[in-house]
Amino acid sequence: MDVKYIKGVGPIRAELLNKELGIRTVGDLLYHFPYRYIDRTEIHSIAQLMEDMPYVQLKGQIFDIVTEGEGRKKRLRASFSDGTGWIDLVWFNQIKSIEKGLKYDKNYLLLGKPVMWNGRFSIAHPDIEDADKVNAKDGTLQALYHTTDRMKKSALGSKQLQDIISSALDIGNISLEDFLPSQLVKQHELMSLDLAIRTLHRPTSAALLAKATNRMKFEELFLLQLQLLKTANANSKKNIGLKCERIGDYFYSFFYNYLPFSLTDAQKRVIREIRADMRGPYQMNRLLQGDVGSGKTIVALLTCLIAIDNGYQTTIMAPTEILAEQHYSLISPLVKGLEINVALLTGNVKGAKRKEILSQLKGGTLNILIGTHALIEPKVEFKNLGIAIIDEQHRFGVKQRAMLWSKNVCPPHILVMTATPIPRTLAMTVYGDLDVSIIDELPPGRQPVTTLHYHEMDRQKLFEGIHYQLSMGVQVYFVYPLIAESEKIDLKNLEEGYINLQEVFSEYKIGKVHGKMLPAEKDEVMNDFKNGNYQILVSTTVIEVGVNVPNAAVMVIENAERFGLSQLHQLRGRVGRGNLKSYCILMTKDKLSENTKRRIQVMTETTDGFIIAEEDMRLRGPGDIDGTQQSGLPINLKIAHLIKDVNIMEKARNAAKQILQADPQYNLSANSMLWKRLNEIKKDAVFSDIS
């Protein structure tokens, strides 16, 4: 049923609901869940009000009503008292209709968020009702709904939306038939769909509300995992893989004779997982997560050796020339004694050298090719590519990766790597069509980076410490934010910082690198810094993924309050690459919000990237993790949370596996409504009609 036929909607409001919230049908409306609830049994007094209180309920009378200001600044203000104090009520929209409905001789029950303004509390656009009528209402918990500014200006706020949803629930022929298999509902002790929907919008007790919320969270996460597992199954069946059944001389010789250190248990576990994939009948599609410095490159090399032992060529693609060169400089000397042919192909490799590499590649005598985007050019032809390893994979587009995968008649195995820490549960979801391996321990002996928080008032103390470190021969990063919305301002800040540092540290050479420079210019500056030609490097976040500089043991991050936790951690990973005691200094303004204080505190308390990623998501939601927003999932989550509901997620994933194992062809009659619903759900999460 079209939502316009619901009492209180009509064509104009229906169009507004569609444009603002994507609500077109009654089904969409009923799946627009409250974001919180207010206990209407608790009534505060004005004398009890404090700053930072959430929504409160007050009971009293209006004593003064005035219209102030002109034009856009026009507002309606009323004085409200309950006998213990006074508070201002303010309205900026629908002023005439609101003023007409207000009475001096009536007891009102109002709901709103108190804000201190000029020494007195005020509430903007409160929900205000006749106290006697509210007391007669069923239930004690009032649902609050997300609306937009445009909706509020059209008198379609949370209260009006609640009334519309209530009207929809009262329609006699509305049927909320459960699409989850009855056995699944029974096994997990889930509330029925009909009761859960009605309870979420009209809760009568906290206990029933908890059960209803659990049901709908399970439903969302179950459908999400079901879709992801279906995709993963389809991918695994679609591509026949190149079997790498043997571990041969190259792998064993390197492992026992040339590997300069012992592998961590985490590295060994990941290699076993990769080995199991490569010996199977299907193409490997695996994500390798590992914190900065955890040893992903060695795992990548050992993976290449497995392929080479089975007669295949290998390639490693990096997002920048400097990172590709870094991989080459690490791998090439390690395999020198194995008579393995390793080459580097970037935009800087030209002429006879380039022709030689392409010839060896096509002829099959080149074993490992390391490079950048140059690898996907049409002229780059492999004889028998067995595995493609993609570093920092989110920096490449899907089409670019697909071009690399098509370099062989039979698709090569795929290993994508990232140093961006992603919580295991989120990785399981965001990369649901990939198998996930995680290196969750650092090599022994690596010194942790000490992270300190300095305020702007501490800058002189900072400079004194930097002078000391420089005098000891240590190199230093100064990192400035460069955010798209204010690039001109941020770039100016970097330039001003660069000039200021030249004055403060005049006896030292200072380099500068930022995203507005040409790639060749950036690489030149980074190489000069690596070679010790600069003692200080002033940079934006372009160094987030970059070259190893073991002598760079101090990083100062300016305006650290403007960075997310995961990005701060990535930046911090640029220091502590050698055996020097390393420091990361987070510089912020003197006054910070509570959320920012918590972020800074987390950074100073731990260097564990996965703990940081978990906390990052708790503070700001899933957001844009590794370039993948929550809205990029096959099903948008309206009530479930990928991190907070991890326990429900695991149950939902296991349930989805059981369904797919029992019904691999999607044709069991007991699951017919389930498959129908799954097919109805689009990426924009607009549900089909419930009739």
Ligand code: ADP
The other form holds:
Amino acid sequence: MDVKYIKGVGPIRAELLNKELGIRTVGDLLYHFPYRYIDRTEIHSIAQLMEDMPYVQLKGQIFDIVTEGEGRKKRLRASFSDGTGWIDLVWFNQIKSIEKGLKYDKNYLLLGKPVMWNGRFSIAHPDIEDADKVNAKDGTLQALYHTTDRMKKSALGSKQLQDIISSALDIGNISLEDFLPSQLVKQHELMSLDLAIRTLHRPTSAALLAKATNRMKFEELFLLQLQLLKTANANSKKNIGLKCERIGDYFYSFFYNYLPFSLTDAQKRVIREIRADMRGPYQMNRLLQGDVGSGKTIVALLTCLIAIDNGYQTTIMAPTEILAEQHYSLISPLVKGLEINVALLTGNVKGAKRKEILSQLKGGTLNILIGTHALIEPKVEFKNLGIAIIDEQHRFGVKQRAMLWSKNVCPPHILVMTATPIPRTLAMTVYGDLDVSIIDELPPGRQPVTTLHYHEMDRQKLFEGIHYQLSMGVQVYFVYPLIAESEKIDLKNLEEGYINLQEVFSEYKIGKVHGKMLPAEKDEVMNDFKNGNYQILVSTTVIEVGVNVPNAAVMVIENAERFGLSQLHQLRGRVGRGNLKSYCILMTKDKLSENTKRRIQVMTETTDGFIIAEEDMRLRGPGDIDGTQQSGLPINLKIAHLIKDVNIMEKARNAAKQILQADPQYNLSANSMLWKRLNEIKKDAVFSDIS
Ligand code: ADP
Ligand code: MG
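Switch from the form predicted on its own to the form predicted in complex with the ligand and print that structure.
In what comes next, the whole complex appears, and the chain from above leads the way.
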């Protein structure tokens, strides 16, 4: 049924719902789940408010109502107090009707996100209700729905959406027949679809809500796994691999004569796993996980040598030019004595040089080609590509990986390397059916990075320490946050920081990189820093992944409270790369919330990427899903979280396997509604272009 027929919707709102949220049918509407719930019995006091609190509920009265500003800046402002302090309530739209509704002598219950503005908290467009009436309502959990700015401007906020969904639920004849096979529902003790949907929108108790949430997450992850496994089955038939049976001269010669250090046990184990794959009859699809600095590059090189020993060409693809160059400058001197032909191909390599590389590649005389995604272009033709290695995979999509597959008649082996520790089931979900190898050990003799927490009031002390380090010849990073929504302010912070540092450290040269620069400009600054032309590098997170400057042993992270834990960990991995004693200094403002204090504490206590990843999952709020990982999935996740719900995902994956085993032709009548539903919701086949 079209959503426009629901009471309170009509054609105009229907159009808006479609455009803003992709909601067309009543079914779509009911699958627009609340993103959180407010316990209506929990009331905050104004005196307790802190800047990084999410939605809060306040109970109090309005004392002063004024209209301010002219034209588009016109706003309605009311002073609100609960006896412990004052805040401002502000409205920018629908000013007249809101003003009419506000009363001075009433107890209000209001809901909104407090922000600090001119030294005072304010809440824009709060949900505001008569407190006495609210208390009379049954059910104390109130659902909050995501809406967009355009919807809010048309008075279609969370509250209105809730009313609309309520009307939809009250229509008797909409069918919420469960499409999950009843056997499955029983086996996993799932709530029925109808009850789960009703409970999610109108929870009557926290316990039922938890069951309902579990049911919908299971449903979503089950469909996801079903679709992934279906595709994997379809593909697995084709995956005959290029046999690499020989371990020969190149590998052994390098191993005994040129390897500059002995491998860690973890590196050895991983190489054995890779070798076993490559020797077999099937195509290798392996994910190599290893913390920053664990030595993945050398594993990549040894893997290449196995392929070269068997007469194949190899390629290593990195997400940025600087990383590709780094691999090149690490690998090419190492293999100098081996008579191996290594080349670097990035967007910067042009003209005759490029032509020559491409012709050597086609002729088969080029053994290792290192580069950026420029490698994927159809013009880049190999004679016989045996393995493609992709570094820092999370920057590449499934599509790009698929394009590498087609670089040989028989798909080459694939090794994907990433520093982001993720659970196994999640890895299989995000990257398809990859096997996983883990390097869980750092090379010996690594100086652990000392991580310190400084507050803004300690800045003088910080600068003194940095002066000392610089005078000893150590290079220093200053990292600033850059978060898309406040990009302009962040850039300004970075510029101001840069100017300030120039004053404080006037005798030193300071470079600056940020995401708004062209790749070539960035690389130039990075290279200058690497070559010691700059002593200080001011940057945004563009240095996050993989950059290696051993002499840069100190990193200051400004506004560290604004970074995620795994991001801080990645950043910190940039120091501690040489034999200098290394420091990572987390600068924060003086006053922090408990959650933030805990996050900073995790960073100062451990350098173990897996512990940090776990803490990260525990501390992050719901709805915080990694966009790039999401976009590669064949089904949009609305309620389940790839990381937090990994336990449910495990169950869902097993359940999906069972169904497929019992119904390999997708024609059992018990599953007919299931297959229909799967076809309805899957996105345009993401994996279909893998040949
Ligand atoms: P990542 O896994 O982050 O890509 P790299 O491959 O860049 O790490 O390795 C980090 C540094 O450690 C490099 O300078 C590399 O030469 C060195 N390295 C790698 N393996 C070992 C080892 N077994 N012993 C000593 N140093 C090693
Ligand atoms: Mg690396």
